[in-house]
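As a starting point, one isolated chain is supplied in C-alpha cells, in the form predicted on its own.
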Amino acid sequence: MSDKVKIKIAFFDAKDYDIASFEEALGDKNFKIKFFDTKLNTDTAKLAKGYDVVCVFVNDTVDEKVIASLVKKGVKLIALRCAGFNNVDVRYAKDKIGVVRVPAYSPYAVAEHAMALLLTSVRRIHKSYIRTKDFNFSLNGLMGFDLHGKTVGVVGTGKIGRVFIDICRGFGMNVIAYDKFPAKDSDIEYVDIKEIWKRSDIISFHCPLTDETYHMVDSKSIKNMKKGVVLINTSRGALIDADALLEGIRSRHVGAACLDVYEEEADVFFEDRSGHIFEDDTLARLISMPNVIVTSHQAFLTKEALTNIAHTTLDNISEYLSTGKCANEVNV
C-alpha cells in the first residue's frame, strides 16, 4: 500500500519511549508518524500541515487558537494519548475536530506508583538509599508509621482511584472516598470532601482536572485536615494549590506531600533541567523540603502501560476515521 493513502500522523513531544511503543504497535497498520520532539503550540502548529491527526500528550497546548490553526490545516483529529484532556479547549473543538483519549491505559501503573510514593516517604526509603551509598547505616532521623489501621482518604474512584482502594486495603488501612459520582454496587464508603479532609491521616488524588476540582486543595481545605496529613497526587497538579501546599507544610501542618504531578510542569516536566538556572520557585523550594517527594509525572510508564497507550491510540485514530465516531471521544 503506497504512503499517499497512507493515514498521516503528526506525533508531538515524542519520547524515545514514545517512539519505541508506537512503532512497535504499528506493525503493518496503514499508519505513517513524523515524530516531532517538540511540544503541539501556537507556533509549532504549523508542522501538522498535511497531516491528518495530530497525536499529543498532557504538557501540549491545544487551545482555542491552536485548534482553529489545525482545522484550517485540514487536521481531522486530535488524539491524545493519555487520559486527561484539560489541556484540550473541547468546547471549542465541537464540530470542528475529533477528539479522542485513552481512558485506561493501566490502572495498575499509576495506583501502584501512588503506594510506591507513599511507602517511600513514610518509612524514609529515599533518604536510607542516599545515606547507604556513602556506607552510613545510622538509623537516625528514619523513623516512619505503620499504614496499617491508619485511614486512607481517596478522591475520585475511577479504574485508578478504586485499583488504589484495593492496594490499601491490602496493607489493612481505613479507606474512605469522595466522588461526584460514586461507584454503583460498589463496597466503598463515601463521605463528604470536608470529612475527607477532616478524617484521613493520607489522602491520595484520582479525579480528573475541572473548574470545579482546580485547587480543590488550597489554604482553606488544608486548614481543615488533620495535623500531619499525607498528600499524594498522581492525576493532575492544579488539584493542588502548590504555594498553598508549600505554606501547609512549613507550618507542619502537611506531615509530608509525594508528587507525581505539579501544576506548572509544562516546561519541566519530561526534560532535563539539570544544568540550567531551575526558575521556578516553588517548586524548588518544594522539593528541597525534607518530607516532600516529586517524581516527573512518571506514574504511567510501565510497559503495559506504553502498550496499551500505543494500541488503544492507533485503533482510536482507525475507528474515528473510518466512522466518524468512536467509543474514546472526549464530548463536551
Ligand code: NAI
Second form
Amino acid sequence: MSDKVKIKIAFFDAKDYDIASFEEALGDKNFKIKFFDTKLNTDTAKLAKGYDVVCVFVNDTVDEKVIASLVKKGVKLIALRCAGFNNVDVRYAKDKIGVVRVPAYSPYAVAEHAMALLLTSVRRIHKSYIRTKDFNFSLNGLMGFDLHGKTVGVVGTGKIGRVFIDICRGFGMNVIAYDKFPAKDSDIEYVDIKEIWKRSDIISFHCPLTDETYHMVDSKSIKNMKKGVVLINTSRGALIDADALLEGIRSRHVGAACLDVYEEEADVFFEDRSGHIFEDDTLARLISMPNVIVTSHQAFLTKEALTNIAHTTLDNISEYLSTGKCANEVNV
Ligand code: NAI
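Please could you give me the other form, the form predicted together with the ligand, since above is the form predicted on its own?
Okay, now the whole complex, with that chain kicking things off.
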C-alpha cells in the first residue's frame, strides 16, 4: 500500500517502550506514525498539522484550546493510549472530533503494582534493599506488620479494583469496598465511604478522577481514618490532596503512603529530573519521608499491557476512521 493512503498518526509524548510496542503491533497495517517526544499542549498542537489522528497519553493536555487547534488542522480523532480520560475536555470535543481510549489493557498490571507497593512499604523492602547493597545487615527500624487479618478498604471496584480485591483475599485480608455504582453480581462487602475511612487499616484507590472524587482524601477525611492507615494510590493523583497527605504523614496519623500517581505529576513524571533543582516542595518533602514510596506512574508498565495498548489503540483508530464509530469511544 502506498504512503498516501496510510492513516497518519501524530504520536505525542513517545517513550522508547511506546515506540517498540507500537512498531511491533504495526506490522504491515495501514498506518504511518510520527513519534514526537514532546507532550501535546497549546504550543505543540501545531505539530499535528497534516495528521488524521493524534495519539496521546495521561499527561498530554487536551483542553478546549488544544482541541480547537486540532480540529482546525483537520485532525479527526484523539486516540488515548490509556484508560483514564480526565485530561481531555470530552464535552468540548463532542461533535467536533472523536475521542477513543483503551478501557482495559491489563488490570493485573495495576493491581499487582498496588500490592507490590503495599508489601514494599509494610515490610520495609525499600529500606533493606539499600542497606544490604552497602553490606549493612542490621534489622533496626525494619519491623513491619502482617497483612493477614487486616482490613483493606477498596475505593472503586471496576476492573482493577476487583483484581486487587482477589489479591488481597489471597493474603487473608478482610475486604470492604465503596463504589458509586456497586457491582450487582458480586460477594463484595460494600459500605459507605465513611465506613471505609473508619474501618480500614489500608485503603487503595481504584476509581476515576472526577469532580466528585477530586481530593476525596483531604485533611477532613484523613482525620476520620484510623491512626496508622496505609494509603495506596495507583489511580489518579488528584484523588489525594498532597498537602493534606503530607500533614497527615507529619502528624503520624497516616502510617504510610504508596503513590504511583501525584496530582502535579504532569511536569515531573516520566522524565529524568536527576541533576535538576527540584521545584515541587510538596513532592520533595513526601519523597523524603521514610514511610512514603513514590513510583512514577509505572503501574501499567508491563509487557502484556503495552502489547494490548498498542493493538487496541490501532484497532480503535481503524474502526473509528472507517465507520465513524468505535466501541471504545469516550462519550460525555
Ligand atoms: P473501571 O472503569 O473498570 O472502574 C472504575 C470504578 O470506579 C467503577 O466500578 C466505577 O463505578 C467506580 N466509580 C466511579 N465513580 C466513583 C466514585 N465517585 N466513587 C467511587 N467509585 C467510583 O476502571 P479501571 O480500569 O478499574 O481503572 C481505575 C482507575 O485506575 C482509572 O480511572 C485510572 O485512573 C487508573 N489507572 C491507573 C493506571 C496506572 O498506571 N497507574 C493505569 C490504568 C488505570
